[in-house]
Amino acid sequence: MGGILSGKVVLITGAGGAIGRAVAHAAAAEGASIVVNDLGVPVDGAGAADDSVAGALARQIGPRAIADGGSVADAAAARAMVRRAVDHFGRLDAVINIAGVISLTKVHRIAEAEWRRSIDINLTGAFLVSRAAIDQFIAQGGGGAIVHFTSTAALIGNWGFAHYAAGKMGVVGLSRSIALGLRRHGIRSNCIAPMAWSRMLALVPEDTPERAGRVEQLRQLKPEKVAPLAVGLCADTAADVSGQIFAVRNDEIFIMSQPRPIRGIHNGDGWTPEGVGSTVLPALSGSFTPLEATEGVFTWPPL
């Protein structure tokens, strides 16, 4: 079968969700063989697993897909996903880390267990799967691609997802470190912040007219629109693209900024705390980043 991923093997975590399913079907349509991973837990990650989720999707895709119901937060399970790919298809060429959980809890109400569960799946899970895949990429030679899913809740901010945002910002640092540290092995790593309607966005409240209007706009964001970028970043045509952060909103694809110095101030005699307050902060204040959530930055309707 032809396609830009013809002959490649791709492991997709969290493939049972709306975005994951769209990515899995798109990768298969481009000729990839796929390990479909999904633990089948509720959106907050707190409930029981359902091992039928991955199997059902693999059967939909067809004979070039196999199911895996392991948890990304378990190191042995992460290694087993990679072994399953190699045992069944002979190699592994790319990982798309979509698996994640979210709960709508304000930061001052997040319990320790909720925090740890979020970080374990959203950040540690991305590391464990990437770590296992990297070993395989190096062993087989020829490099490999990792596509991580981050969030505008981390890159820009939001009011009720501190544990989720912290983990997803950690994914950005993880991706950048992989890109810098493993480029000599031909291993590349990029991030996507998807804006698409899913069970995660369905948590956004509609308790005011403004929020209801915002949710109605969010419902117009199609998960299928995220898939082309995720698949394209795994292809050989993206071999020179690494360490980048993209965002997708329907037919719009953005390259997101990354932290760099934008303005500075120098005092050859050094600074005092008083001088910071009287001179440094006023001088730099024009370059401060406003306290805006995602909707304050993406102010136009989806295209």
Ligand SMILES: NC(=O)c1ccc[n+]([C@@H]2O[C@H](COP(=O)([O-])OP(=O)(O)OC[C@H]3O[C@@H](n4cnc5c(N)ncnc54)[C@H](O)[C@@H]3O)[C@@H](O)[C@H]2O)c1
Given for the second form:
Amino acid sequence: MGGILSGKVVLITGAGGAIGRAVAHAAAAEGASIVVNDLGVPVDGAGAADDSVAGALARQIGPRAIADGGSVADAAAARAMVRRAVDHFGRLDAVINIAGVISLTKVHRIAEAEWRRSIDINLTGAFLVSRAAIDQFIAQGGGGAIVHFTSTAALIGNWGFAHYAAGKMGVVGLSRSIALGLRRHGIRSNCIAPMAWSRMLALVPEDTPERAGRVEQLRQLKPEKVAPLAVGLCADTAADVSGQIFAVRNDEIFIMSQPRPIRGIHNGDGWTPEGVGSTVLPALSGSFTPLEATEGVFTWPPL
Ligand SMILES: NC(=O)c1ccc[n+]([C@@H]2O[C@H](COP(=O)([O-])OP(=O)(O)OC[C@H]3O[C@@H](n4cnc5c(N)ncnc54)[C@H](O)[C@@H]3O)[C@@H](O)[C@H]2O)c1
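So the form predicted alone is up there; where is the form predicted in complex with this ligand?
Everything in the complex follows now, all chains and molecules, and the chain you saw is the first one.
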């Protein structure tokens, strides 16, 4: 079978969700053999798992897909996902870390368990699956590709769900470190901040006319539109692309900036706290980042 992932084996976590499902179908259409992983949990990750989710998706895709119902937050389960790919298809070429959870709890109301669950799944899960895959990539030789899912709720900002933002910002650091540290092994790592209607975005309240209008826009965002970027980043045509952060919103794809010094001020005698207040902060203030959330930056309707 032809296609840009022809002959490649791809592990997709969270494949039973809105974006994961679209990415799994697109990867299969491009010729990949796939391990479709999903724990089948509620949107916030709390509550019982449904082990039928991954199986149903694998059956829908056909013989080149096999199911895995493990949790990305469990190290043994993460290693088992990779082993399943190798046992079944003989190798592993790419991982797409889509599994994630969210609750829109404001920072001062986040319970410790809720914080830990978010970090466990959104960040540690991405690490554990990447870690297991990297071992396999190095053992088999020839490199490998990892695609992580971050969020503009972390990169730009949100109105308070700090556990989600911290996990998703952590993923950016994880990805960048993999990209730099494993370059010599031909292992690449990139991030996608998707914008797509799913049960996650359905949590956004519609309690004011302004918010209701925004949710109406969010409903137009199609998960299928995220898939070409995720699949394309796994292909050999992206062999030189690593350490980058992309965003996608329907037919728009963006490369996102990464922090670099943008303005500095030097005092050969050193600074005092008073000097910081009287000189440094006013001098740098023209370059401060406005306190805005995603909608303050993506100000135009999706295209
Ligand atoms: N939809 C958006 O606009 C949006 C925006 C920014 C980031 N994201 C990120 O994109 C990814 C996909 O989001 P979605 O909108 O499709 O959400 P979704 O809730 O539809 O899908 C997430 C999937 O992850 C699975 N999952 C959760 N915990 C798991 C675990 N421990 N192990 C294995 N699977 C687990 C869930 O069962 C679910 O099927 C997530 O990482 C999300 O944070 C989505």
